[in-house]
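What follows is one chain in structure tokens, specifically the form predicted on its own.
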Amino acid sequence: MNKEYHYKLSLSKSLESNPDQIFCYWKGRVALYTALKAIGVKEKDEVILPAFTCVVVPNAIIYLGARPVYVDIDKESLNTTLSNIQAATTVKTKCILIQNTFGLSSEVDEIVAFAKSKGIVTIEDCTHGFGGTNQNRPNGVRSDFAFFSTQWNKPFSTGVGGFLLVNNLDYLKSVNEVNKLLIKPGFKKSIILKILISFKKAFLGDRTYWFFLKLYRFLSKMGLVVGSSSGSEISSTVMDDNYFMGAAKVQFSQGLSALIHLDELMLLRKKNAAIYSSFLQSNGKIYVKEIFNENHSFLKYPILIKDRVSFLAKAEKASVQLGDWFLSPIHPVESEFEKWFLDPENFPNAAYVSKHVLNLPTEIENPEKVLAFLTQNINDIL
């Protein structure tokens, strides 16, 4: 059994699927390219998603000529609404991505029913959500597809990665055809991965994070590590050379690595989530409010701060690991958004949230040291 089937037959343990549902590809980004590739997706079609997620999705739909169209987000649970989607579907309506930000699962029975009765490809957006659940069933099975993603500070990680979920079988087929122009990671890729990986967990702490993250991010921006986003996906609309490519097999090593420790991980992030919780509505303050608990999975806490900036540089120097997803409606893209046709002032929620948004930490043993930075710094949390 070779590491590829090892690492497809684990996933699929998780996704009450088959192996031959779960294809692989270099970033996550590219199983949604392939999936909405795979379903004809072409110039004049319309794509529904929210306006509050990365720029790499809007890009895998202009890429084939079509055209995102965006919806608002609901402030509580930061995902789309069914009444947000019904509204904005047309005729030109082609697909429906069901995001599930920070690791929550929020009305997808609901929205896929709709689609089904309008003829609509469903597509779930799992970059958050591997492992966790909704409704008790896993993430990413209720839709025709879902992608993930298994980059750095996701659910688990390869490095960078990601694969599609096809639950709708009768695109299999076409899947597979247009798999066969998957461009094959070369050696250099691959060993830059493996040493970014083996750097990440011998030298990222606490001490490190803030140095060590806008180094990285820095790098890629560049072209000169591998990244999650390349300069060319934050200020273009057009697709790069290297674009579609399929995984390596470092990915798949360290992915059958990483799954040994997923049940734990989802505990943890749990648990960390009910004393950030407990933490912020004891305090008054803004919290993910307990009727999403049993759907949320908390690969990030999400909080509202009054002046983010000034509220990182606090976190740095007092060496607290933040996160800034999703520091604008189509993270990290800050101008010029007119490129992937949106005006933020239309999707108001949308746009309040990616101004006042940071993320808590959830993935560490002792929350002590976060909770005493919230609690020093208790009048900056909205």
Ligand SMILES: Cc1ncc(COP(=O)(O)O)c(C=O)c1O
The other form holds:
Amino acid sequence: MNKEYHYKLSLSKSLESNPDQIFCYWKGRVALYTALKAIGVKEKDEVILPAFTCVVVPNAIIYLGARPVYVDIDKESLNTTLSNIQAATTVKTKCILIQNTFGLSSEVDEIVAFAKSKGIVTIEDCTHGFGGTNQNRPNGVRSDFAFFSTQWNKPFSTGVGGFLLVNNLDYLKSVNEVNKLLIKPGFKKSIILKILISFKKAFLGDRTYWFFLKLYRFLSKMGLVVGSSSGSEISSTVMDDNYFMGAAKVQFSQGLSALIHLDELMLLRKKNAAIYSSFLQSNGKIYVKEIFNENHSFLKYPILIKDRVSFLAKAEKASVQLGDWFLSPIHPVESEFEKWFLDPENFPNAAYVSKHVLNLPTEIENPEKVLAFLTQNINDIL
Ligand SMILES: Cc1ncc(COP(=O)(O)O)c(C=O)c1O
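Which structure goes with the form predicted together with the named molecule, now that we have seen the form predicted on its own?
Full complex below, order starting with the chain above.
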């Protein structure tokens, strides 16, 4: 059995599916683009998505000439709601994206039922949600498609990477057709990825986190390493020549070894999330309510901060690993939103959350240092 098949088999076991419903790519965004293309999304079509996401999501829509139609999020679930989606739906709506922000689920069943009643296709953005469940079923199995990311900070990591789950078998043929156009990752890309993965394992820790995070973001923006996003993805809506790229062998082997630890990691994430919730609740701060907690993967634990910039500077000084997702409604873009057809003022909840949110790490063995830091700076937390 080759590694690719073995990897897909492992994934399919967690996703109530078969290996032939799973397709692997260089990045999760490529899986999204494939699904949109397989559906036939084209010029003048509209695709509904949350106004609290990563810029590569609207990019995939715009690359096909279609129009992203944003909807506001709920301040507590950090996800879109059925009523906001209903209000944004028009005769041009071809597809609705349902995101599991930080692993927290939204009203997936309700949104899928609404979409079906209108003949609209659904895609779950499970880039944060692999391994978690919603109403006792794995994230990603309810919509026509789901896409997942295995990039550095995701539920399990292959460095960069992602895959598509096709639940609606009517689309299998068109996905296979679209996949014929995939570019193969070259030797250089694969080897750089392999080196980065080994480097991260060997050198990333509390004391080096901030230095390497900044260095990595800078180098990937310059196109000097295999990056999470290239400079052009953040500054323009024009598709890079080498965007539509398939998976590399190194991603299958890395995925297989990372998956072995997924259950352990999920338990650790949930344990830490419960500790953070209880700390925040007992200090009268905003915390993730239990109704949003049913076996969520808690990729990150969101907190809201009065002045994020100064809080981040303090965290860096104290060597505490905080995340900054999503620091804008289309992270990490902070200006020229009109290029992405977005006016943040129309989405007050997303604008508010993206101004104040930071993420606590959930995959650490001991959250004591984080808790001590939060205690010291308790007045900065909302
Ligand atoms: C919500 C969301 N969707 C999609 C993506 C894209 O995933 P990838 O980086 O694997 O392309 C990300 C990346 O972080 C994300 O946060």
